[in-house]
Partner chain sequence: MSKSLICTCEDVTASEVEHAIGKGYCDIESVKRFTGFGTGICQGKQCLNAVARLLEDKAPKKPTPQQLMPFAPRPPLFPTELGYWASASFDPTRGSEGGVPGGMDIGFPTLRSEAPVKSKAKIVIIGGGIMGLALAWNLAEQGETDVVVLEKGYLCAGASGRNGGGIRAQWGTPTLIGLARRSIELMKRFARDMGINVWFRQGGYLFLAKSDAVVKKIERGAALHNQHGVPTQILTPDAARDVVPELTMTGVKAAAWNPKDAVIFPWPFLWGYAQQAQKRGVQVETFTDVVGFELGGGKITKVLTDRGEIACERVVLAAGAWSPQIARLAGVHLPNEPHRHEICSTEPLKPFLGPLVSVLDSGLYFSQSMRGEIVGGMGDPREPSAMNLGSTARFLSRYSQALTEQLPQAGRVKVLRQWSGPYDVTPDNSPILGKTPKLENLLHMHGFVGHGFMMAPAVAERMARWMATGESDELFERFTLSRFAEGRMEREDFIIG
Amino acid sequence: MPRFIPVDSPVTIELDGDQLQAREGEPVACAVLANDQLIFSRSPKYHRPRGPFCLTGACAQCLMRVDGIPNVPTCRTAVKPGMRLERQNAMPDVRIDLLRANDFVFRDWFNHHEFMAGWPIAEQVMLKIARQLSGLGVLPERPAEARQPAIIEEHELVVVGGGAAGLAAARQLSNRGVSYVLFEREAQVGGRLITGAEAGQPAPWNAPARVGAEVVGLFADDGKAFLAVIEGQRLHLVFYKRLLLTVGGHPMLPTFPNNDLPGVMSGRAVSTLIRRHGVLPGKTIACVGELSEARSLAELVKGAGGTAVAVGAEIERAHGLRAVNAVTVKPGGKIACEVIATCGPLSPAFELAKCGGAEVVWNAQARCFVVQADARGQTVNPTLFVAGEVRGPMSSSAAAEQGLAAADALAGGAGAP
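The form predicted on its own, please: structure of the chain above, on its own.
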């Protein structure tokens, strides 16, 4: 079994009619992986097998039907006793999907919008079939619950993100007697300090925060900026005067043949499974990509009882029909494995900053878009500051230093506006 830390009081959940043991409160995706299930769904159109990649809610690779509700991100959904899970978009089931034939018949490409276009009857029939085959699940079993009115809040200073940069800023603000509100979408603060594989990173520390609160948008009403925050299934409209974004980034999927196979995961997803949940997603894991992170992840894998291969190698292709069974790297050639963990920097999550008026530019050296800011973290919007990996790839120590600098500026330190 992938679990190397046993569950004291397991609960039972159901996956396509099969009974699984899980830990109450853990992410559904983690529970499914802990039961040796890598395939979570089939893709629209070509019906290729899909499995989790990022475990952060950024990739849509782990969507399932949960208790009759389609397209639920299982990496963001907590296990409850008796939960009913169904894998979507497959006929008759996700393991043997007859519609996968579409992938082999149309090997190069298939534009269903133009297929049989101009044939009066065939065109209408084909469009109806395409809509049925390319959807993501069927409608929910029951109507959505009535939405409660939004809660309006007003704060002087808001910090979004409780990782290394956000926690460093929070601690500095507290030391200087500046009140703030910290939103963190996870169930606890810490970010990669408690989930990542990074050599020499600072020990995690704590700070008062509103955990389980996800900021989903940044808007303005009559010139007043506010955040849309989902907390406890309730919408909060949070108006602020100054904002510090320390939201990190999204794992990047390298380009190589078969990179969409179940078993291809980000290195940070694998380290999260090991460090937070006591789950090893495969016995043999290829830790490819950036050497320093790959080595640290390899140590985590070995400590959990697994075998790390191809550590720091450059990946050329993944192999497998329904899931990964080998990887080709250079140097090294073809190596058997069950999981490919791609190690490397994140792609900065610049979306909120962009909505807040910050300038986003292409960084050729880092090969990603980054948020422009000065040494204090201030953007072209004087009320908006950024720190950490939202500004580009960096270590957790460097992110913490940026958080400190931003906090000093927001608190009215040297050089502050």
The other form holds:
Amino acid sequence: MPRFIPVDSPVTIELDGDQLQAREGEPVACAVLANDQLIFSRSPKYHRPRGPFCLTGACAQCLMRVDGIPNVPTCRTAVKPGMRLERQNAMPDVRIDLLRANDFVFRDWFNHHEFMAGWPIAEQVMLKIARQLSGLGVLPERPAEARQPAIIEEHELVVVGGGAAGLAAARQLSNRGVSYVLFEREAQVGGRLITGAEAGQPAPWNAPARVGAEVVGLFADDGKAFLAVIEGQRLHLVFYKRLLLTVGGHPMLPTFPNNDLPGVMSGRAVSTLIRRHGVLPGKTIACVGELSEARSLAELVKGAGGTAVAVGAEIERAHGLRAVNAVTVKPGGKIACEVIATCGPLSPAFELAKCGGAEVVWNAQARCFVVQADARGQTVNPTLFVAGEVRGPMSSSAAAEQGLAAADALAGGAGAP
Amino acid sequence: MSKSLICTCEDVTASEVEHAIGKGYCDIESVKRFTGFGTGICQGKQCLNAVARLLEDKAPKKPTPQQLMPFAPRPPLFPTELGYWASASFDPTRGSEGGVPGGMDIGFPTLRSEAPVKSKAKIVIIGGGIMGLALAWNLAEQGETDVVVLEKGYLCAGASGRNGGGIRAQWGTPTLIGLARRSIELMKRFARDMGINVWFRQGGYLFLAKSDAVVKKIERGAALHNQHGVPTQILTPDAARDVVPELTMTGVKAAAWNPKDAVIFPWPFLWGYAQQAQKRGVQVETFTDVVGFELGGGKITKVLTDRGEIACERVVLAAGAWSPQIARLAGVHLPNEPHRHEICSTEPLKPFLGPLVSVLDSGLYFSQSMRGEIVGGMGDPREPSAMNLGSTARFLSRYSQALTEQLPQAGRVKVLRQWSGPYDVTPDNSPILGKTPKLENLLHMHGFVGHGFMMAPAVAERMARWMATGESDELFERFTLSRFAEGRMEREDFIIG
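What does the same protein look like in the form predicted in complex with the partner chain, given that the last one was the form predicted on its own?
Okay, now the whole complex, with that chain kicking things off.
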């Protein structure tokens, strides 16, 4: 059993008719992994098996039909007793999907632009088949009930993201007597301080934060900026005067053969499973990629009773037909494992900042797009500040320093811009 | 097989991205459109940097950091149910202003080629959208290949790359019905003629009418359609529900149904026309901006671009909603105005929706793409005239309310992405074609009020013939720019979206 911390009073959920034991409130993806199920769905074109990669809602590899609703990110959905899960897009089922044939017919890739284009009859047949195979989930069975009307809020200062940078900023704002509202999409603040591989905990947190509140958009209708936030199953339109984005980044999928096999997970996903949920997704875990994160992760794996291999090695390819069974790394060659954890910096989540008017530029050293800002985090839009990993890869202490500097700038006074 | 995936949402492999780079697509927007990376559930969160890195490593000419630009992020940040958006309401008495990302344009100066454009061409076409490219290909078919097409952005940057792909013969005038029918014929053959799939799907168009005035309008329309060979039927609400069982018929009094109308995927039309025109010798210059004209003797003698001048005999203005600002450079005033129209697309669902459904009273329209997304929009009668490519929450709210009223299951369907494009609106909703008074070698091919895409194959065919042979054609005599000064309107009222 991948669970190394037993569940006190488990609840039952159903996966394609099978009964699974789960902990109420944990992410569905975590419960499924804890039941030794790595294959969550089949991919759209080639019907390759897929399992969770990021566990932060930033990929589409863990989607399932949940209680009749299609394409639900199971990593963002909490377990409720009696929940009904169905795996999607497979014929007849995800373990043996006949449409995987596509993967073998189109060995490198499928040229959808030219395939059978203009062939008499064949083109018509191809279009019909393509249409039938399209889509992932099936339209919900029942009409949706109307949501409660959206709540309108107005605030002077809003901080988005309660990770290392956001917490440091919030603490400093509190110290300086500046009122603000902090939105955190997870159930707890802390970000990588509580989910990352690096040991450590955030300092005790007493300042206010609205947890479980996910910002889903930044808008500027009629020239007034506001956030769309989903909190407690309800939409909030949050107008603000000034905004600090400390949203961090999304785990990046490194490019190597079979990088999409179930069992390939971001390093952050594996550390989250271990630290937050007491789940070790495989007995032997290859901790490849960036050395310091890989080493810390290897310690976590060992602490949870697993074996870490290929620590900090450079990955060349993953092996396995339906899930990872080995990895080839440099140095080291081919090593048997069940999970490959890819360690490395996140991809800065610049989306909200760009919608808010900030500039996003290519950082040639880090080789990723980052939000541009001055030393205090102010962007070209003077009411929009950013701090932490949204500005590029950095340690949690560097992110905290940036959060502090941005808070000082926002609080004003000596040295304020 | 051991594929290396770049985009797991859409199953795009590294080999596929390299193929696109090999075909000359060296900017992220173009690679996105050609491969489909970044268009799925994650909207680029996983794959964007990987593609930028491949461009750095594999592009024939390594892009500078300034040339690497992410594709425009649009709301929502995460897939968000239509039901949530429907729960917001905005002041209905106001027009829709603003939008994100702010200040969007289709020009990308850092991607401009350093090589000069050719200095002389018989015909310069301004605008590399469907109109300009279809015309270029048709001119080549007529034997005229000394043609340069100038496009300010990448192919598909303008309205041709931003529309919903609806194709219908249900129009309000015999001229448009005839053009649309010819276009549908040409679109059916497009894959064969051009060697590229356009995912033509004849699922029909179902217009719903909720007021007596609109019922009268569709009845009048159906009679006209039948006279001109279009098999439009008027259905009762119950019969309309047989076409799409999921629809509610709340408030619907009647429906117009033509099973022969269709939806297509817009982008490959541009690539198909461009590739085939280029094969015949036409030059298509992307990331090239027109900055002025040289005039002499009542004619344009040169087109001035940011990559040099082109001496030419004739200039065709086919820049859609951007046409007025270019005409101004030649001292010509056009009455067209750009109007933003917003649109959005949902998560991919298994096929359930055959036709494109439109509520004529509100302008709501939606269809299911060949990838399974519900793609739809709804025009805002209060939208002010402006070139604005931003996205608003007001649109998401209005659209979601209207869509979930017709399709209540969609309340739990998630929006993946919203975007917008400009309608090129003329005073009488009809296009501007043919010559310019007092500037005889400037020809017009714009003003299509949101339906240019579906008209382009047929219009371009006739325009090329008219230009190459000089034979008279009523299109280029009736729909001239001079009609506005002469008070000769050509009103079309079957506009949606």
